[in-house]
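A single chain, nothing else alongside it, follows as structure tokens in the form predicted on its own.
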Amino acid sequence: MAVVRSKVISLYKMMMTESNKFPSYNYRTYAVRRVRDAFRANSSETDPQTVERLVQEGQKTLGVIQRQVSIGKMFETQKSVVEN
């Protein structure tokens, strides 16, 4: 179970790091909030198969976040008042 726990924590950290790379404030705060909420909602899960399925879904979501960050950086706009 310790291996799974470290895997989940590592996935959480990677997702938060990638979410914070969004150039747009709105996308960045939305992604951070969604990642945090998803991990909190599933924090009480103890079934190993369900945890493994959630980790796999999280890894797919991490890939989506990474692609969206790359696309967002290609089409950066001016910073909003909130970001300055």
The other form holds:
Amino acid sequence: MAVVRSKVISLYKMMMTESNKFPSYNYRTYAVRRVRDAFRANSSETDPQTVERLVQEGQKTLGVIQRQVSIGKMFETQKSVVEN
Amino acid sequence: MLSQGRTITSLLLRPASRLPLWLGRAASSQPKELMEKDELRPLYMDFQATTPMDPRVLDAMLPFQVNYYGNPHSKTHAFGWESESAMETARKQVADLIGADPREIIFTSGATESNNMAIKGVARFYKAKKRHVITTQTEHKCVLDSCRVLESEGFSITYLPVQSNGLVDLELLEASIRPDTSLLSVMTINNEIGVYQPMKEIGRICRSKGVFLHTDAAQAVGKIPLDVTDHKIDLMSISGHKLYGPKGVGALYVRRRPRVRLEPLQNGGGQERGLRSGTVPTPLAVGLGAACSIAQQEMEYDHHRVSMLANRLIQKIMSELPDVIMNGDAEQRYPGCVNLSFAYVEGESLLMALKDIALSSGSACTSASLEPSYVLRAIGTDEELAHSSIRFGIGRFTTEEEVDYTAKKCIHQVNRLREMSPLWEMVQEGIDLKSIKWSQH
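Let me have the form predicted together with the partner chain next, following on from the form predicted on its own.
First the chain shown before, then all remaining chains and molecules of the complex.
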């Protein structure tokens, strides 16, 4: 269990770190919020199979975030008025 | 404020092309020229006009813009097969979102094409026996215009009025159905005032009278639960870019049982069961599919958040400003579309004053004209109030900070404009504006 727990925590940290790299204000805030809320919503999950499935989904999403952050950086634009 | 003013002048004064010739058009296709580098971007509050694409959608599409470029209708090689399989997966994702069978989904270029296809297609197919179509006065321009074309072809059209809350009167609707009515077209969620028509009841009436029901659900699909079987909908228009998918793609749901038949608008290679010839754009179809599947998975989360943000906006504005009217029914609505009329303020002036917020006074399709919205006129809004209305669109990527910023700016600017307005001054002195006889000099 402890092994799984540390795996989940490290996935969470990586997803949050990557989400924070979105150059676009709206994508960044959404990714951070959505990742946090998804982990929170599943925090009481105990079934090992479900946890494994969720971890795999998370890893796939992590890949999406990483790729989309790179694309976002290629076409960076001005900051939003609310970022000041 | 100042920096925004500079944008416009700099746009006007700047030479058309500062780029060396060899960079040509490809390089200038980047929209940088519109804004200075150090300027700030307006925040986006116009989610009914279009939505930003979800990064997950783009991620699903990109492989099909790069390596998997096969024609999905090519049957003789792997390039075709992989594109076809992606297209069919997308078709299933669209179908699943609305409770349909994948074979009932036709890919189109967007909701305008879907609406044209459904209305003209059904009416023309059944024209030998049925020559009457019913729609409402608050439909999107493309529905109304398709009906006008049918009128010129000799069909008779009933444009149903709506009640002051924007909803159709079911009794009137039922009474308007004639023995020769082939189709009834009603928008599920209105694009300007966000009201949600009672589709279930309308579906029941149509089915009992043997009339096909078409709905323009561009603003509804992916935002609220919709089930074509449950709602007894026979044709449904879907748009990609209103649900965080790509622009230039949409779909039309066409019921198979009982079968709805339509005359195609576009003839050719017989793709999409012969109803919409032309190669299906695989990347766009994949994007629409991904957007639908994400919408299905995120619907509850998004709806909860959009409602929370909309309430926050309305509450902030209403508690600080008197004489603000919300257009459209207060209950039967999609919360992400907030249409407010600020009495004694000219909408266009307010929009100008709120330049750093991307807002609109109504539909983007008609935003070039200064005429008040025909939707607001149809619900009986006063001419002055119709002129002073603004639509706030809230969506998946809207944040609390953006809502607070919008509310703060809006309150400040409305107060400022009202202070300058002689009408507002008269109202404050207790003069009834309606009693004034404006004479011409």
